[in-house]
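The data below hold one chain only, encoded as structure tokens and taken in the form predicted on its own.
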Amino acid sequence: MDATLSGEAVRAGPAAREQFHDARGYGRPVGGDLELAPVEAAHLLYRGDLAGVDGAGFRAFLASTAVSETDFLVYKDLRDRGFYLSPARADWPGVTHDVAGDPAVDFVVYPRGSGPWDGDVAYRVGVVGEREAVPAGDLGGVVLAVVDEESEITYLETARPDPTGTSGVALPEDADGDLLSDRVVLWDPPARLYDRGFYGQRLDDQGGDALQLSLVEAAHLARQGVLDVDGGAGAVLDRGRAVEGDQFDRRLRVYAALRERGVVPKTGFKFGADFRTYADVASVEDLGHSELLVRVLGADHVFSPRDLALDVRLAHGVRKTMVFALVADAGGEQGGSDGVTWLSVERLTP
């Protein structure tokens, strides 16, 4: 069976109606014949189901400017594993307008079994290669299809989750404190401050009541009227902002931001992170492990598919899901009330 490139579509005749899309979930009908998708006709042509395109075979067909090398290689992978799969075209049966409209999702994947007739979606697909450049604000809700440069395809699910805790402490009315070069110490502070609320490092390990805080500790204690030093929550910022620059402000948010939600936020040097988090800490005593660590990032972030591949490896090998806090500049529109979108990021396999 041959097929005519008009476009940015392949028109093949009445008999490629019945045998591809009313069996195969191939295309859209048009008429009386059947409109393809240039990965759909290629994805025909290298099973032999297709004889060519205007002529052209296989080999040169991916060889041409109609169809992209890596979106066949993720629809023919996904294809291999059982999935029927529509390109992400408006007016093609099972995309809704707001998916032929995102920019970022390349496929509608459908559950095993089902095709575009069902009307059930199971993943929403992005192609991307390693070497290129991914908007943070095109992810959350899109399985991200990264295809490296040896052709294997790292399946990434992205999320919008709303991180919550039952982690909580009433906080003191005040506690005197040193500000050092990049830390506050508490030399007699309330006990809950750190045995309940999680505050800080103990100075002693063998029972001493010197209490240590990271600079976003103090800052978030200093506004909230708890901590006292020399100069006031104003000093604590400067010195947060010397050391750290912007950032020292978006991790300082973020940081309020957990901390209002009931998670506990600790610091995630040892992860390569800025924090790791504890959802529901009763006591220092009975901590358990930490479920997620959280780098922080400008709302406007462009991610390598490497630098996610990355965090996501080594969150996964830590036990623990990898979270972007996306932090809107001041006075922007970006995330939520408290100015953080949050995004996850997890290895998927379809």
The other form holds:
There are 2 protein chains.
Amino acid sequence: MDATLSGEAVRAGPAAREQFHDARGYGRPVGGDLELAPVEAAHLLYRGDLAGVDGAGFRAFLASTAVSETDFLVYKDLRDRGFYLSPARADWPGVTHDVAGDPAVDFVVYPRGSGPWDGDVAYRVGVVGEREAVPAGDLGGVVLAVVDEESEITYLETARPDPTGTSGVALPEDADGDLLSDRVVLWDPPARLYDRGFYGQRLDDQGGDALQLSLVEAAHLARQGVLDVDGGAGAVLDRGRAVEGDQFDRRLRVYAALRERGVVPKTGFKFGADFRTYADVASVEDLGHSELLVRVLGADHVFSPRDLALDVRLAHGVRKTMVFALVADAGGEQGGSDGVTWLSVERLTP
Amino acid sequence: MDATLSGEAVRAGPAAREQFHDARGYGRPVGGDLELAPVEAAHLLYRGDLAGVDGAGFRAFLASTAVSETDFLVYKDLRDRGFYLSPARADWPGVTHDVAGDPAVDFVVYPRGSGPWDGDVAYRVGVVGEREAVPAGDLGGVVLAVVDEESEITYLETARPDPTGTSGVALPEDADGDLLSDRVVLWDPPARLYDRGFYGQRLDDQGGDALQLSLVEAAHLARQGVLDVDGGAGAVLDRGRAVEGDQFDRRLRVYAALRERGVVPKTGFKFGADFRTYADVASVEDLGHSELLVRVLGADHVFSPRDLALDVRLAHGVRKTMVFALVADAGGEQGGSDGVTWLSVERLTP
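Next block, the form predicted together with a further copy of the same chain, ref. the form predicted on its own:
Complete assembly follows, chain above in first position.
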């Protein structure tokens, strides 16, 4: 059976419609004929179900510009896994208005056992090569299918979570602290600051009262009136900006937003992240497992898929969820009321 | 007992020499007196062994510019772990000429039970804050003690390994391949290319001969005369540079150096690295665990400690060793005969 390429569509006759669409979910009916996306035609060529497109076999069709090799590899992989799927094009069956025309979505994947005629969607998939740039703003409702240079595929599910917790403690005001070059030391802090609030780290595990705060913790507590240092919160902010630049403001915003949500952020340094977080801290004595790793980025951040893979793999290995906190510029309108958009990314096996 | 600060040294009398140096490895004898580095004096103040330096107690001394807070935290931690250590200053006992004056080394740590008078060295330690820049060229013979913003310390041992293996296979010449936009497909490859050489990845796991090569694999094989594509090795190189820039040349150099050493590199994408490597591939059927994760960098790369922590933590979690392949510029003289310097970084618990 042969087909013809016309613009971005491959056309075949009524027999193809019956055999490929009605029975196996390829393409869409147009009149009595079948219209296939080039990637669908490539798959039918690959399987030997279609003899040629304008006389070209699979090898010639794949080497042409009509079809993207990464699209083909992902399409084939999802078919191999037992899914029917359609290209995310307007007016295709199963493709709703929220994905048609969304440049981040390439395929609409139906639940196993379903097809374009059922109206259910399992995944909205965006295909990228490992060297392509992925704007953070495109993510949140799409499964990223990353094709690496050796043609293996990694699926990354992206979502927009809403981190919340039950942590919180009433603190006394005006504890004295010394601002050092990259931390603040409280020589005689209120005990509950650490024991209940999980602020800071003791200078000496074996005893002694002195408590060290990071500059982010100190800036937050100084703004709340809990910490008193020479120069006030402004001095801590200045120091933070001196050692870290604008990123200090973004990290402080995310730190404050998490505390506001009842979630305790602590350093994520050992995991290469900004923060690890604890949703339910009643007492440091009785600390659970930290749930999230948080990396703070500007809202206009553009990911490299490999950096994403690194973060997500590490988080998975330590049984945490990777969350990116996207912070809008001070003047911007993006994000929630706290100016932060939360983006989770997890490995998916479709 | 009191001491006085003079320049970068703290001086105390003969009683201090006996009590702190002879019995516990602090400072160095100068005449009958004791000379202490400020960080040692800070530790003695912290312990209450010294009453003051020019009248200043621990709190005032730590807040002064005389002593670095990160140096103090690492010094204290190593003392807490049962080590004696000296500042890496010329003419101090136990400090040999190869570390004195090396800006990457701050402390010489003696084996447990030994001190400055024994002549053995367990670790040469460099102290950095998590936000400091660490030039790759400084690493290889030093333990990096990274103090994070919450004052926790991560020790990273750096070395210059010499990766070798026993992999290697004789291959026939001139297999035909099609150059696609980011890979090469061989429709009828010699079987041993994949089965014995572990080059490429089959297009279809379930059967069929077609083999996909990454551009790096293809460029290497084209240079060796094993692969024949339209335009030859030059066309593959051009495509690689088009999708990846100069980094393609660096990665190809590292790929070729590893193959030359009997080590098989495969993509490290799932681990966020350039390559994972197998030292002893006899057959793909009988593949062992991959041993190294390799990240390819320019020889003048400057690390952020947090990126290092991320890579090293991930590698540790998957039971591999993180190795950085530092590639000198084409005209440069750095690195081994292949222009590559190998740098391993692993977590250490002193």
